[in-house]
Amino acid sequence: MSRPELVAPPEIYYGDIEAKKYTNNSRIQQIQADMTYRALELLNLPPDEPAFLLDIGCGSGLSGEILDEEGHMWVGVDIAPSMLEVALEREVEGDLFLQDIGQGFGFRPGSFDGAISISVLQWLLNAETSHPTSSPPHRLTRFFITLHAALKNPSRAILQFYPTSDDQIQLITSIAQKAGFGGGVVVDYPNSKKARKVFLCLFVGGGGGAQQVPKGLESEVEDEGKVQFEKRRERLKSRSGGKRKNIKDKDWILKKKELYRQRGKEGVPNDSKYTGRKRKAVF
């Protein structure tokens, strides 16, 4: 079976049918959740503080749902209109933007506390036209330079992707470093063909290259390709008091609304005595 990025550009490959099929696939949902939890662990955000995160290649919002559950606010960008339509139908919490990440970002400098990306970066490794500006190095350069500018100092970006060779990893890493990032590659379960995952763990400021790149997870395989993530999830949840934050909690909602106001978002509802209250069912 061909890799999706070799079949067609993402905005074409993920049409209406494929976008819904992808979103409703229980196996994909599980994989997306597992990798999002791992990305949050690698982000190493301060505990008990809601962060403002960028979800690169957010798709239909599967990763965004995890960010919501962990108490964070997020902005999602994706190049596939059909994926964003599904996200809107699912009423995800994040703000959504139609964006070709190979053209770079236009966010104000220092907008985000961190960034994650799940299964996206490999799409930038294929040239769609013969024009020099469409080459992978040019698109990766625009991506990393503008991403670096959009992140606060200090912060991290965790980008999970599927390289086909060590040369691709070297190309991506070298361009990220030229854009000003510190950090490097984290490989989880390197000895498992199915469970192996590659993360680019990038640092902005905070000592730059002085920060240590986290270690990859060693093999914890029950059977072929099935990895136990429960311990890692428990570690992540323990940092936030042993349970996921209630996204309908009044204090959480007030913090979220205030952050949106500070960032200039329009249409934020006014606070009232009813904020965060559960509505009673009317029969």
Ligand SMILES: C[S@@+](CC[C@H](N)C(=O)[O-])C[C@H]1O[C@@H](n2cnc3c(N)ncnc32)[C@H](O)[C@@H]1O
Given for the second form:
Amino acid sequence: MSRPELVAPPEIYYGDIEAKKYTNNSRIQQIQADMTYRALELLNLPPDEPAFLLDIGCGSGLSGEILDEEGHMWVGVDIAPSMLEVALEREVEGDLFLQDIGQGFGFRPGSFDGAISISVLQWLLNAETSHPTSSPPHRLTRFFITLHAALKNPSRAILQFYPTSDDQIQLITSIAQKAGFGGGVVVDYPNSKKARKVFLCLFVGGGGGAQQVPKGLESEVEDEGKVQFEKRRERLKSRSGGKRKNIKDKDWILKKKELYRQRGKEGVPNDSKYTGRKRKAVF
Amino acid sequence: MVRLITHNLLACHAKGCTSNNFPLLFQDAAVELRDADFNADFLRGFLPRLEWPALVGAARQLGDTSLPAEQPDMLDDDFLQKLHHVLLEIHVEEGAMVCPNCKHVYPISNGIPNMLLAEHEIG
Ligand SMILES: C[S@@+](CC[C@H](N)C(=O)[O-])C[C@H]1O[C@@H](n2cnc3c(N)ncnc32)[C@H](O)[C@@H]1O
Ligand SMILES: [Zn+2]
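Mind pulling up the form predicted in complex with this ligand next to the form predicted alone we just looked at?
Now the full complex is given, and it begins with the chain already shown.
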């Protein structure tokens, strides 16, 4: 597995070219979407109510787009200007902030109904950014304390990340606990090399609903997990289907494109019979 | 895309800046209006989270005087429509937000506020 967090600071690694490459890669789109659906499931929000969520390390909006789809409002923060730029181009609905999560948040107490973070925390284990910074434990402490304050009581934060070792999981969970969080780690498909995913499930107060840490998903045969993961997503999708009207239908997109052309924005794609078509899942 | 719904939740997070650090004041704000889906239930649910005087003040800074100085007890449709517009349809695209206490300036460009702190400001 590649470890971009060891290559360069995030805002350098996710420069203009990588930000586009990352966002347009259909395999990445699928994986990030799957994990976001799973994070939403673990968030355990009250059904059929729009929530106000924080997307930590929102990047170009691949995770936030799923929040849009599910009818939630969200605020996204990210340290990479190029990723945020792509998020603007993709017209995600969330409010975006250029922010280093290792410097902490300034949100007032109880601002959010929940938080998600998809594939970000491993970056905090490496101190390097091109901005002033401090040690990873210091940054993690600042991050978790201010996150805990920004969440309402009770609520949850679900953070999927790629640890390199159990020691890293240990470090992160102990700092989160000191910041006041309950909860623990959920590992999906622990025996599958490809599909294994680590979710930090943090509770504020009782966490809303059952207090035990949810169970990880299991697959019977090694490496079949991936397939099941995607099947599950289809199920989840159809379950939520029809609940909310899709605002990004063809008319809406055409209207937006027209608006951008009027404003003189360059590179607005031509309209075609494919405009606004339903995107199929890619396998 | 700073909207007043998020502005109302945002305090200064510079080191040691813990009182009188909210609400951030808009400076040279350029605003764009964009329609958003109206959801009365969401608004009713969100209302307790708002700092009302800060919201009214921020809206006035941006030239919108539609909200009453006191939060009304009756949440009728007319009021919810106004609240909807102020919270979700006014986008600050350019300008800055300034901390009333430490005077840190958070510049806004392309609708995105820059919340990065300088070394001596990190808590
Ligand atoms: C793999 S991307 C994931 C983006 C998005 N959540 C998704 O699912 O597509 C990781 C993101 O974390 C961001 N990131 C890394 N370190 C960060 C930090 N200290 N503060 C804020 N964002 C950070 C990067 O800029 C990048 O956009
Ligand atoms: Zn301040």
